[in-house]
Amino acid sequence: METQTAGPATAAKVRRATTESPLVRWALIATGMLFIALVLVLPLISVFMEALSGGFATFFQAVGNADTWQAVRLTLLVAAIAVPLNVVFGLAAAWAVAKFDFRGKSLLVTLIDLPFSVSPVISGLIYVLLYGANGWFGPALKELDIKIIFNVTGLVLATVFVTFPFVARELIPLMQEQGRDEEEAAISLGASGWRTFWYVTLPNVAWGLLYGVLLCNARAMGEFGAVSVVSGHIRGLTNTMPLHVEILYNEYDFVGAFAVASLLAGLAIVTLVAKSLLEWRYGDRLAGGRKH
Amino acid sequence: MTALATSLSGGFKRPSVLPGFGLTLGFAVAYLSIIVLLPLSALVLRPATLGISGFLGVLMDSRVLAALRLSFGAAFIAAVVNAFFGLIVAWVLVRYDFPFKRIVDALVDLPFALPTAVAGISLATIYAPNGWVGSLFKPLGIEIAFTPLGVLVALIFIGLPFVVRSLQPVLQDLDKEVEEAAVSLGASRWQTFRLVILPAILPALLTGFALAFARAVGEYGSVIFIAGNMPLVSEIAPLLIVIKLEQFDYAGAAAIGVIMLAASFLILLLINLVQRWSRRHEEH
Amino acid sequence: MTITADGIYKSFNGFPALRGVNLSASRGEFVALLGPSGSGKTTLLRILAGLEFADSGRLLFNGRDVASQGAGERNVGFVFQHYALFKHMTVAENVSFGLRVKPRDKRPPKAVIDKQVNELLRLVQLDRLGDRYPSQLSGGQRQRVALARALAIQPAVLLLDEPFGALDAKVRKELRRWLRRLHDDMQLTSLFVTHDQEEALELADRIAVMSDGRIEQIGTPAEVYQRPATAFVYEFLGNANRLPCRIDRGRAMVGSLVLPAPEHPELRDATGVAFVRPHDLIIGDARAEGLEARVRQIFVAGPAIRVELALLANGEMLEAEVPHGSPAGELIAPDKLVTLTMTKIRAFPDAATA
């Protein structure tokens, strides 16, 4: 042996065949992170910075404002109606699609996803076209003295529309993956349909359901475009939190706008954390490929 | 529609021992009809009251044309920007290890979770001439907020997760051996990326691009605060719908809406085609 | 091309995969790396290809140190176990890849590339399938595309990772002979990894039997099969019965039998293990001299009768093979008492069997 080559130094010197040089790697990480910082992190931080720019006292004053509380209450109310409705729909649709074979099944699945490809403004517009003063049912509703547009009902309808697919699109693939063997076994052992659903199906999809509810709720509370169209911006009556942010901002009450915005941003962070926890802990029990 | 053709010998539904089919399907279809199908049909039918010339009259209005051009143009550029940077972000998240990686990964979904109005006022503040970022560009003579550039910034924000989340699973599943094969045949790292990796992830990249584009075309909340909303310059199509509604011009609003909806469906169809095309070389 | 690997060590996250491997292959040789999964054979192959790098040790190609060269610079053809074909490229594009990615000044003109690809496709008998995509081919055809692709760069060395692992038995046999002919015609230096001893014995000029990150023995198929250097090699190549024994001055005592063990003239009353192949076990009449055993199971189907027996002394199960129609065949019946003798054993003292 004339030369004493090798040793760990050699291995470190040569690059694995399927990665980039450290320089390229570093540059890519830096570029990606700079982009994330500029587009995502900065706006998030700025919400809280602006909200607190006048000190804590101003912040709490803005948050404690009666109109703000009205907006919070209304947002919670709308979400409390819209989310359960979509949960019931999601469970029903998933049960029908995953446990049975019938004609038109994939058409149904396609239609469920439809609201995702519709602009928020159009999501509001369609209800105005139906129930607005000049809408299809407008005159009839006026006759009956029922108000849907510029009313809480309209807000709920628009919110239900934009959050329509969340629960169903999480549950359908999950329940399809799980098949129908367990339910068939339960039924053959004499369990009733409800008991089978309650004790067999639901525990299997509980985490997926929670995941869907989480996303559904975040969108329900944060929706702006659709509810903006149907709301009429009546303070104290049809003003949800996102709409209230807009009103305050347009009145140049920036601290107030950002204070309310920071509550919504807080909700977004909680949602992201909960969502990540669900994915890390129960990723195998969520539907494959539905990680967002 | 192949769905309808799913040959179920005989009846509408294959027999099953499980109960609740009528109840659940009935409810699902009824709910879908009331919430989604009926209102959307109102949108499609409403412009019919205008007649063809009236419909074209709405669209040929210079303000409407400008708004549509801005919405589609900015959405397209934003999707291109997101395709490029989204690929880098997804690549970095899948292939490398670095501090705070998990937090960054979770943060990518922020635009899904953050209400658009919040994003809107925040972006408007940062990119305003006196904002954190806007003040950096001001000396260069570039104004971002309250110009079409501002629209672009908001649409980039809103579209990023679509690209990253479309790419991540595909990058994860890439076969390392294929890259090794390329290298052992003498390909440089760049050749390997261009000739082997990129074609494999191209369908996912196009899907992410199309999703980001579709979302950006219709985006409203995050844009209107930063756009400045000057007619003919920085006024987006969804805002024009709102304005027409406020003037009780339901048919005009619906006409713009129909065009945008048609564009969404076209994009959706395109995504489906891309995905079918991408599976053509899959192993059975 | 001569390949020399000298004292190769490699560990993954502290787990040693190779612990000092020495191996050489000379021009024209076909060498098998044979061993169970986890023995380090694939790691060794990947180090030769430059897809992994050794922690220490020397690697010489024609006497030149290539340890610091990457996979692309070594001019090595590598055929992956699952072929790793480029799915979105046609067969012809797959095969021409290595030529198309050459630096501009070394890249042959397009017409030359096309001609070479056609020749290669003819060589691997796929001349009409150049326009197909890999998904439209059978497993055996994909394997040949992978081979043609690796050969396109005119490699000095051909490395194959479990080349027949993913194929069904019939295709595997055909492809094996074809590959051997190809290797001989092209005067390649080839190494292939396999866990299938039959494959290694049939195909290779020399076999390196690996276990636990080390090479246990290198030799021709006849050498490793007939003169296994270690107990591991004996057991891994073919079926073997294991019997405790005592070794003393060139003899091994198995129960009451005394058998020659000429490899160990120096040992004095050592404990050890004696191996005997099923066809070297001789079944005799119950009254004859030998180890007493009871017949448990008889399997008549196959080239020979297989008999499972239990030793009376300790209940240990043994397997014997009796040719169809031999006198011993008359003696066996379920539950019958017989005696066993053996013509040939191989004894290893205990330390070496560890």
Partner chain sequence: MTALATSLSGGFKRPSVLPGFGLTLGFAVAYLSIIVLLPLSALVLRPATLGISGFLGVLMDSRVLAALRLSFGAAFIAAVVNAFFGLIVAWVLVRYDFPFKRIVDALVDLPFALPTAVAGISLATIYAPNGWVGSLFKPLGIEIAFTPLGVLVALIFIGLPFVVRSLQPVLQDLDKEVEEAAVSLGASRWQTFRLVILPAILPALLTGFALAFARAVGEYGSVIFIAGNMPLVSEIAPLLIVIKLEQFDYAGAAAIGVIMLAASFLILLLINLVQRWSRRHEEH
Second form
Amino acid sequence: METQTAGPATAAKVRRATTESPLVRWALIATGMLFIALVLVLPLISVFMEALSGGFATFFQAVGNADTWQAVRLTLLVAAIAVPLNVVFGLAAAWAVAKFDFRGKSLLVTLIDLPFSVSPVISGLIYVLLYGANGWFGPALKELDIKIIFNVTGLVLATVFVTFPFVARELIPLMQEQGRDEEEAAISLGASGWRTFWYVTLPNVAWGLLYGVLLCNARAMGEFGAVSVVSGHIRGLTNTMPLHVEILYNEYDFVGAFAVASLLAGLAIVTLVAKSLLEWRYGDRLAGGRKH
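Pass me the form predicted on its own as well; I've looked at the form predicted together with the partner chain already.
Lone chain follows.
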């Protein structure tokens, strides 16, 4: 069969057919930048402007409040417990779904996606129904002197529920794309399951895992609906930073509310900066691991 080679004229036509004009490109870029400015950048700037509207003295007075620091500590504590739990679950679930065939795999994937379709307020009400004073397990827990609702334990449970899909959902497609060849090769060479996971699977998904952890941590620190239901809004005890912002705003302490909101936004910015630094420092290594 005779093979025809495309000439310069044909190549030029292909380029013209698949390349937009400069006007279209700049219009798309301008639209995207305008949307980002209106939806993301300007609201973020306004938070810091409102927080500093009363001056630095007022800002530091609001930030240095004992209730504010308790809310900050509680937010970090809940995230510090919920995120590692979701990392363990996410790794286990992704490994099981991507590397093994078993009955109920589709059901497991559906359950992983469940928090995406259930309102956080509903998830909080579910925990109240189960572990509240008049809930299913309430009397038994009271006999054992175990308190879940209106306690840090309830905040952690509610946060784990709304955030556990993030790590698993980042890792499942990545592991499925990589396949099982490397793991099967390692096992055939005598590696145990743990060594295979630690030295083969985990390095290949390191970047996806990091991204999932960042998303999970950001959602855990900013969660409002679920923790609002199970916290009881006990000032200085069970209020996380989002709940404390609501209380200050309802009390017309706008400077205080925006000051705490700026701290929460600052934590998010620190998370993004940490992600960028890790990407800059280890990007080549992590990208190389992802290609294997």
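For clarity, every value in this text was computed on a predicted model and none was experimentally measured. We call the rigid core the largest set of C-alpha positions that still match within 1.5 Å between the two forms. Residue numbers count along the first chain shown, from 1.
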> Is there a C-alpha shift of 2 Å or more at V255 between the two forms once the rigid core is superposed?
Replying inline: no
>> Tell me whether L52 is among the residues that move between the two forms (Cα shift of 2 angstroms or more, core superposed).
In response: no
>> Once the core is aligned, what is the C-alpha displacement of A27 between the two forms? Give it in Å to one decimal.
In response: 8.0
> By how many angstrom is the CA atom of I269 displaced between the two forms after fitting on the core?
Replying inline: 3.8
